[in-house]
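The chain below stands alone, shown as structure tokens; this is the form predicted alone.
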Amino acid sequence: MECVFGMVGKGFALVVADSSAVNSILVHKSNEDKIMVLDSHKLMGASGEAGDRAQFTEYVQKNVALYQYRNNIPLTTKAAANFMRGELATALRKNPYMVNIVLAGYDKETGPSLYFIDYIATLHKVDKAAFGYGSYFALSMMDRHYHPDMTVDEAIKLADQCIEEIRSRLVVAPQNFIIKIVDQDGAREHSWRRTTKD
């Protein structure tokens, strides 16, 4: 029962991720972290079959790193987007990943952004947004009380409030979390919401 979501508010970019590897109705580990950080900017918040999602999210991470050193410049979010959006697209004719991403990155020419791809290489860009189980309650809790000039600790308790709502809606239901950020000072970690132990 994953879930992945995000939003942009003013002058930064935020991704929540739950932290359980599960498979059928086990629960393998509660602290695994779905959100890797791209570059120093850029944050890649992913759900889906655990095997497609380490290998799709190490591969882009290491493509990106890999631009950087060959061009002395970093990929910006958008081209990011482009390039995984390419790649899903690519492989969906052959051997097709099972994974979905919320990207979210900050650009000093266009400030914060956040990307929706989906499985089968849908791209957009957008303000909010949500995959998993959970999306149903997130999306909800979004729609009604989110906004563009949200300021950090508006839209940490928006978050706040919609891991609530999965964990008190949803039959099987994720018990840790992990917020990230990305900013004009760069794509960190910002907190953890647990309910149970390592």
Given for the second form:
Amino acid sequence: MECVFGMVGKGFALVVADSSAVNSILVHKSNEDKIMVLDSHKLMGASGEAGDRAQFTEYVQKNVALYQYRNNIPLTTKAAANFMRGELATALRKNPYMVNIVLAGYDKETGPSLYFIDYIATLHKVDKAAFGYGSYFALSMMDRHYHPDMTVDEAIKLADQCIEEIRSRLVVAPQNFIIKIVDQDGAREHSWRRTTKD
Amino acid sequence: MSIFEYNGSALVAMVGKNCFAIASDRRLGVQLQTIATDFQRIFKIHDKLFLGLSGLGSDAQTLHQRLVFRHKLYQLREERDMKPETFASLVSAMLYEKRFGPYFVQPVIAGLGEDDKPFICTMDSIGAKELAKDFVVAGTASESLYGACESMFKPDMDHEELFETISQALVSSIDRDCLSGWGGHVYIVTPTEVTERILKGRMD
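Next up, can you give the form predicted together with its partner chain of this protein, since the form predicted alone came first?
Let's see the whole complex now, leading with the same chain.
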């Protein structure tokens, strides 16, 4: 029951993901980091098939780095999102990646942005996004409490409300969550929300 | 559920007197869940040619990117914009190329051709063109749209009356379709200007 969600605030974007690695009824580990830091100012929260997730996120990360080395300038968030969509679309009719992505980034010219990319390669720029069974709770919670230009504290509070809702209402709720944030100072881990130690 | 109904969409184009209108809904969904209420389905190819793509959002985006690429190349080679009839043939050919692994889209093409004569057409997912003199529809709400357009359409409407008609037809049809909605996006194109308007309907 993987879950990733994210939202845009005033000058920052937030991505929250669960951290369980599950195989059938067994929880292998509950401190799996599903939010990859693509480069200094991009976060990529991914959920889906475990192998595809690891492979695809690493592939994107290395290609984003390669672009920067070749061209001496980092990709914008929009460009990275379109690159990902292109890769997913090309693979779709051959060997699809079953990975859903929430991409958050901060660009100096355009500020924070959030992109919804599902496994069928549908790309859309959004203010709030969520994937997985937890999305039914997270999206509703965000629809009610989200407003544009939230402060970090307000956004973390909303993320906590979403996590609370997922914990209490989802039958196989994930145990731990990781929160990462990206703003003008860069992309970094913000905090964990744990119920079990690993 | 059919792959054409995965994201939900509604598209309609109508011909008026020396003008045309093309309109779409704004919902992007993943089956029963709504993801966004500002999804763009109608794309401008050039000032007098608009393309609407209903069906699977991913294939609509892929096809749009490919068509913009082809049209830009055409512009470089021919030093002019593509005529709507030519563009329709291009779209048809590109769709039929994928005959045994098609793009899951239903395009609606609307443009002003030679002497600013309005041109509209739609085609199925493998490129079977359907030219019409009055209106064309596509998407999950297409059956409702056929009915609404058939009863509301009159030939030779001016652009204001055309806007009213297409808006009413769109809104009443998407209100009856759970997979499309959340407002409407209407483009009215005359030889001199393009007007873009957002409609507010039942926001559900």
